[in-house]
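One chain is shown next in structure tokens, namely the form predicted alone.
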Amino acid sequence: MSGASASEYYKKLIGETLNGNYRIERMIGSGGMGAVFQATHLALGNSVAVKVLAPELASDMSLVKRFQREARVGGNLMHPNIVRVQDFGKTDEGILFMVMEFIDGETLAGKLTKNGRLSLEETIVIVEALCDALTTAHKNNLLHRDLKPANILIGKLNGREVVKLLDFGIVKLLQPDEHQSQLTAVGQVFGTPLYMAPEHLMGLTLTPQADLYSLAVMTYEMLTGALPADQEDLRKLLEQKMKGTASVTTHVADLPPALDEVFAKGLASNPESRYATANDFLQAVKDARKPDTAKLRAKEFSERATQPIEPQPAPEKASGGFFGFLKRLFGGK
């Protein structure tokens, strides 16, 4: 389905009622995987968000399973900073949809586009909420794998300011279960390259430190309005990330100098050199405001932060395409 025909399809959904329960009011946004609408829950009378899988993808069972898994994960992860999935269904016409709590606000990406960058205090408020959400996800054996400003909602819920993490479509279990075993082939790369950790770009085994790297990239962007690695060419992007050097004070001179050490560790090319937990990263950002504490933290910074990842053999199934290119880049045969 072309972009124009997809747009027409989504327009026709406005005013329709899905499975007798959810009346579609307006489209909030759309992308390659589908669209999100504001809808009314007819029985309760409140607003909800309805995410619809693009109709041309409904025949791709791997994508359908990912959509179902996103709904299942979002329904099971009960946390105030994670968008809650309330329902999942399929209409008689074959439309797959999930129902989520409706947040009246904007994405972090939209906020950054409008404001350029945020203050250190504003940034800490958002990072604290995201760290709480990630801590819950990681404790539940889940990696998000696609942390980026477009997947962060900032708005109001029941009159309160909230920060919400969403889109668990490519979430990954640290220990695969029967639902995931066939969804991700070894060496497959999913996510948004600018925010991905080097080992993620290389198709290597991921740990929670991959999510923490993406969190550090977003935090850097919030503080500076720039990205620590911004090359469009994937090879150059990976080379830039592997250097692991990014200074926030180069962009914003009045930021605490100790933050440069925080990002040297948070954006280290070797995952073992990064912060152990999301809360460790949050505490380091907070401590950077206090010169004495920041100096003590800086002494603890390991030299491993600038060490490159040891190249690993690429799996046979993933030897072609971009992964094969990376294998050759790092000296593979």
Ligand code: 3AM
Given for the second form:
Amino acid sequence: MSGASASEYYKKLIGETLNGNYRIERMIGSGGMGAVFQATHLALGNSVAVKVLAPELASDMSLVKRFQREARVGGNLMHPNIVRVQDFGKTDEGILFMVMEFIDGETLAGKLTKNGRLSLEETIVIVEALCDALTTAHKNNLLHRDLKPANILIGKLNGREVVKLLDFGIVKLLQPDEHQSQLTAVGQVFGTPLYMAPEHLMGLTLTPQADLYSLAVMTYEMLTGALPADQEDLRKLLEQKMKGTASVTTHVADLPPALDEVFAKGLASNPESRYATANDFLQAVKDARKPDTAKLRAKEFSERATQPIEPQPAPEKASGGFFGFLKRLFGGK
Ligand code: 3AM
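Same protein, different state: after the form predicted alone, show the form predicted together with the ligand.
So here's everything in the complex, that chain up top.
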């Protein structure tokens, strides 16, 4: 089905009631995977968001499974900062849909397009919510793998300001089981390159540090309105990410200088050099606001620098797979 006929199909859904319960009111947005509508839950009389799988994808079993998995993860991860999936169904006509809580607001992508960048305090509120959500996902052995501003909703729910993480469509279990490996072929890369960790771009095994890298990219973008690596060409983008040089103060001079150190670690090319947890990253961003903490860290650093150097394990041994891959990729550089 072409783009034009898909949009015709979505238009026709307006006014329809899915499975006798969800009356479609208006389309909020559409993309490659399908469209999202505001609907009324007729039994309860409240607004819900209904995501419909694109009709041309309904015969692709791997995408149907992915859609089902997104619904299952969103239905089971109960967290105030993760969009809750309330129902999943198929109509007699074969339309696959999932029902979510409706957030009256906009995506972080939309907010950044409108505002350019956000203040440090505003950024911290959003990062705190995302860190909370990621901590829960990671504790449940789930990686999001597609963190980007278009997957963050900011708005009102029952009159309260909320920040919610959306779209666990390409979520991955940390310990892949047989079922999982059928869904994501080895080395297959899903996600959005600009926000992806280098090891993700390379199709390597991922750890929670891949999500933490994407979180650092989004935080950098919120603070500066720019991306730390922005090359269009994939290979060049990867090279840029591998260099790992990303200063926020060169973009916005009045940000605390200690933030540059935070991003050096948050966007480190080697996943093992990044923050251990989402909360460690959040704490570092918060600490950077206090000049005393930043000074203390600088003092510790200079004290360490004057101490005798302990013999270190060979880098190959410390993280052979990652460096070995890089050597092959960049010809030993
Ligand atoms: O196209 P825009 O950015 O206006 O915010 C999401 C996006 O809007 C919105 O649907 C569009 C396509 O993803 N959306 C997704 N889930 C939503 C939800 N649970 C939602 N809007 C409200 N509540």
